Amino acid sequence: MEEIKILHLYPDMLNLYGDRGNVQALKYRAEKRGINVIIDYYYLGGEAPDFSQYDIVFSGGGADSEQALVANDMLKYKEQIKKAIDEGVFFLLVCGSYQLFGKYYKGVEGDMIPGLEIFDYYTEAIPDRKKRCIGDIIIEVDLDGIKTKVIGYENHAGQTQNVEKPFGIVLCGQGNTFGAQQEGFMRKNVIATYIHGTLLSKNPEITDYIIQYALERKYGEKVELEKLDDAFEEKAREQLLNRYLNKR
């Protein structure tokens, strides 16, 4: 039986809008096709873990203050997560662990809370509190030469800038900074996105992308993941993207 590896970095601190439903949405989808799934939890100052024996690693966002805390702890394990990424060990990360991969977070305060530098690009809050990339967000995703729309939500004061290469382009929201065209970052490997709610459950091709890259690298041969019957969630996302870009 295949089988994936899931390692879910901070869950009790970094949650921000249900992100965990990520981790279930591509557990769902992996064991409805008979693909084992195994997840594993660390949590603040727990016993470290060996990120190249994932297939996966996920992280959510957090309010300013748990994102300091967790900036201490992550730091520790910068070169091991480094080495994860170069290996192929895919990375999906949400809101404030999107900007913890940078160079850095400058809080509304002017406080600095260092990134592990992995990626050049960094983030700065605006501050004015009562100014942020808030509400419905619609993007334009290339997966590997398939497009599709990516449906979520945003609430975001960061501005990210000196993305190398977006996740997507935005048709409806802010995304990356204010009036921005492009949200996200993204490499074969990395999907780092502002989109919560859940990122994964309302886009199934994404979630797909994921499992089907995993296993593809694990076991080195093409795979073709099992169509599953999506009828349900197509309708929903249907009339999301009917009321949303017809907004505009």
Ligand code: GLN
Second form
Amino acid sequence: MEEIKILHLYPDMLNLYGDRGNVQALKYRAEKRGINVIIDYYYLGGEAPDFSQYDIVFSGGGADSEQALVANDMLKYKEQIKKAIDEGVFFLLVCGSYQLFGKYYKGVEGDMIPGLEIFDYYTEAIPDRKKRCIGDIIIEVDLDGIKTKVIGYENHAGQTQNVEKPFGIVLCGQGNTFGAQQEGFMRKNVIATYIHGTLLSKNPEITDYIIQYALERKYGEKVELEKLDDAFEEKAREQLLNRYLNKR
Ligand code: GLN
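Could the form predicted together with the ligand be shown next, to go alongside the form predicted alone?
Once more the chain from above appears, this time first in line as the rest of the complex follows.
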């Protein structure tokens, strides 16, 4: 039986807007195909995880105060995390975690939170507390040559600059900075995004992309995932796309 091992980082501290739902969505769609899913959790100050033995690592978003605590802890694992990314482990990073993998995050009060500096982008929050990128967002993503629309929700003060390759192009909403055309950061085995908890449940194609990637890497052969009945998901997506794209 095929198996996927997922490591969920700081599930109690980085879980804004139900970010943990992304791990549940991966498990749900993998298990529907008879793939066994093992989920391990790492909590602040816990025993050091062996990042390289996982297929997928997930880390969610958090408020600035939690981000500062997590950053100090995460920095201990900088080299192991970098090694796992270089080896091809898939990393899904949402909002605060997206920011932490860059050079730094400068908070609303000007406080500096160091990043892992694995990627070259950096983030600075807008000093005006009332000014945040909040609301529904739709981006167009290119998954190995196949274009798909990703629907979600964003809520961040941070403005991320110097992104080498974005996750998608903004059709509705803000993205990496106010009025940006680009959202998130992507590499073959990394998706870093401001799109919160709803990401993988609302966008099954992204979920399947990650599952397929993880299986192909692990078993070293081309994988064709069995089609699932996504009639409800497609209906919901159609409604949301109509609602958000036609409101402009
Ligand atoms: N504190 C960060 C910001 O406001 C991240 C918030 C989040 O994860 N939603 O940009």
